[in-house]
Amino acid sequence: MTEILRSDVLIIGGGPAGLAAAKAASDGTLRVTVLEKSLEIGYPIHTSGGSWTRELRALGVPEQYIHPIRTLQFISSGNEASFDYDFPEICVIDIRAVYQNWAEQASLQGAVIHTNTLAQELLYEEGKLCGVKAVRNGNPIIYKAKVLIDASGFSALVARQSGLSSPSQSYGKGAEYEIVTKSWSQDKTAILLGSAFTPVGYGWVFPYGKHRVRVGVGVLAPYSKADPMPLLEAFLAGSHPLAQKLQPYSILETHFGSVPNSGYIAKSYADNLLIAGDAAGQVLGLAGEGIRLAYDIGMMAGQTAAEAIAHGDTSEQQLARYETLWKKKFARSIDLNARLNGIVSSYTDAQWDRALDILKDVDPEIVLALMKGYFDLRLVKLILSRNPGLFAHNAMKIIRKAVTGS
């Protein structure tokens, strides 16, 4: 007979969104269960780990897992632009350690995490979602709950089976090596743009301490059908000066990942269901970043689920508050990121070279704000006060109009 486990909140996925939701929902009274399909939290790695120091500190990430970066370099086929920062605004995180730290926090709050557990099929009772059929350590098991939170990432397992999502038409796919090299400065990161690296997308060089460097290539589909791994291999084996700077090196790990870039899904809630993180398309697509958003929005999902259960009402009317919360903070930026990504996807090498010429004259604080992808009134005011000429360019016009209406 198949085992049945019951929870108040069942979370599919043990990434940032799922772990944040678990922590937020675990108030000491609710039974919260997280299902993670991998053998361990935080591995295999699907992200480069590039992020922002202040934001991660605000999320409580321990300092020892944050590697500081003080120089940001953009390299195109025929140009370069470099920015130095006294305070290391940019950072690269130890992904496995950070995710496991979040898992520990959620567990100490009362959540229970099951690894090597693959959710396969949704369960319904009287037409209402009530759980999933899963396989744990090779054995079938049924998990039932009052509220499910889909934080299953790019696969969006629950969202797709429930009809709230379909496979992303635009997405980034990346390949990355984690290497050991003595030849790369540990306080400098590089963003690689143009056909010397990838036909559509970008490459990166992200150091994160102890001579370790993550070097990767991302491709934006459907604008290109190229496989990022051969592109990465060709770059590292080629004569580009940057590739030569990485020599000699040894490969310690190989990472693959995909991130949606079609914008957020039309509806992120239903009866007994919330959808968070990559599963909901809650990604800043220009930089392909989702960790900060996923954690923040995951907290909103967990809090909303807990409040709904406390009120004895897990209907979509009650859970709709979750969408109101995350959209107020992030919807415009997510939408603008997706639109801008569509623009730069057609850039030629000459356009990237020209873009870096423009970027060289931009205030370093504006460069950071643009990289973070939070397109709001603060960014518009910053540009108006320091580099108003930026608004002469098409992409900046789009941002200004979306934020100010003019």
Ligand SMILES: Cc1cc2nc3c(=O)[nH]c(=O)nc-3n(C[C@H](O)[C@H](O)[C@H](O)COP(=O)(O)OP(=O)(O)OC[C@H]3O[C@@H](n4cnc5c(N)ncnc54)[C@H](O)[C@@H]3O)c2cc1C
Contents of the next structure:
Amino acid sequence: MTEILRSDVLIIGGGPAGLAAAKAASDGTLRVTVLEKSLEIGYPIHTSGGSWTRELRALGVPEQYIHPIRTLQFISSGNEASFDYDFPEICVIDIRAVYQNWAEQASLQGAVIHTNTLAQELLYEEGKLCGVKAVRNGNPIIYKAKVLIDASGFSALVARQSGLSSPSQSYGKGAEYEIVTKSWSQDKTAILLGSAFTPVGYGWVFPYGKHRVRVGVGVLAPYSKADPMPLLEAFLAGSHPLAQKLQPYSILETHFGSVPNSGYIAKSYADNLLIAGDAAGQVLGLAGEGIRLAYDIGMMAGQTAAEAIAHGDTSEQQLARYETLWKKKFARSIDLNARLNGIVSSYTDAQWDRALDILKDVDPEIVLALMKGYFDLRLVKLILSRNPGLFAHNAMKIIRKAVTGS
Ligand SMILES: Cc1cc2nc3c(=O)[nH]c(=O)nc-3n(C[C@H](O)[C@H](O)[C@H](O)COP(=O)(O)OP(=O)(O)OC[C@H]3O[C@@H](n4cnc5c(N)ncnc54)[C@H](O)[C@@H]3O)c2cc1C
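Switching from the form predicted alone: structure of the form predicted together with this ligand?
After this comes the whole thing, all chains and molecules, with the earlier chain placed first.
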């Protein structure tokens, strides 16, 4: 007979969203279970780990896993723009170490993580979602719970099977090598724009300590059907000066991944269900940034689930609070990122060169706020005081209108 395991909160996916939800839901009384299909938490790696030092510190990421970076460089076919920061605002994290740390925190709080466990099919009782059929270490097993949290990332298992999301029309596909080289400064990150790197999307050079550097290329579907791996190979083997600057190197790891890029799903909750992270499209599309959002919003999902169970009501009316919470913090940023991404996805090399000409004169603090998606009154005031001419450009007009209404 198939084994049945019961929990209060069942989380599908042991990435940032799932691990945060697990920690937040584990209040000492609830049974919280996380299913992760991989053999390890945090490996294989499907992401690059670029983020923001202050924000990750605020989320409790241990300092030793945050690699600080002081120089941000944008490189297009015929132009460059560089920004230096006294405080290392940008960082790249040791993915495996951070995710393992998050998993330790969730487990010590009381959650139980089952690796090598693939959730496959949703289970319903009297028309209400109540669990999943899974395969654990090769054996079928049934997991039942009062609330499910779909944190299964790009595959969005529960969201798709329950009809709350459909496969992303717009998404980024990435291929990345983790190389070891003494030639690249560990203090500088580069964003690569234009056809020398990718037809649509961007490339990156992300150092993260001990001479390790992640070099990757992302392609934005459906605008291009190109496979990012041959593009990465062609760039590294080619004569581009940047590729030369990385020489000599060894490739120690190869990473692949996909990230949704069409904005958030219309509804991120239902009876007995919350959807968090990439599964809900909670990504800043311009840079494909999602780790910090997934962790932050995952915590909101875990807290909401725990509160609902404490109230004895896991209906969608009770769980709707979750959507109010995350939208308040991130909806505008995600929306605007999706709109701005729609604009830059058709940029030619000449347009990227011109965009970098404009960017060169922009205050570094403004560049940072734009990259982080902090589209608020503070940003509008900063632009008005330091670079008012920026509001002549379409993208900036869109941001100002969204913030001020005019
Ligand atoms: C190439 C690339 C580069 C990126 N670079 C950055 C970056 O530099 N900075 C940044 O902030 N973001 C980056 N992102 C985006 C970021 O990785 C995601 O937004 C983030 O990982 C979302 O976290 P999540 O927990 O929602 O999903 P994920 O991290 O995808 O975690 C989902 C987990 O669920 C598991 N899972 C899936 N299906 C099942 C199932 N059926 N049963 C059990 N387990 C399952 C998966 O194995 C995985 O561990 C990048 C994405 C890609 C593809």
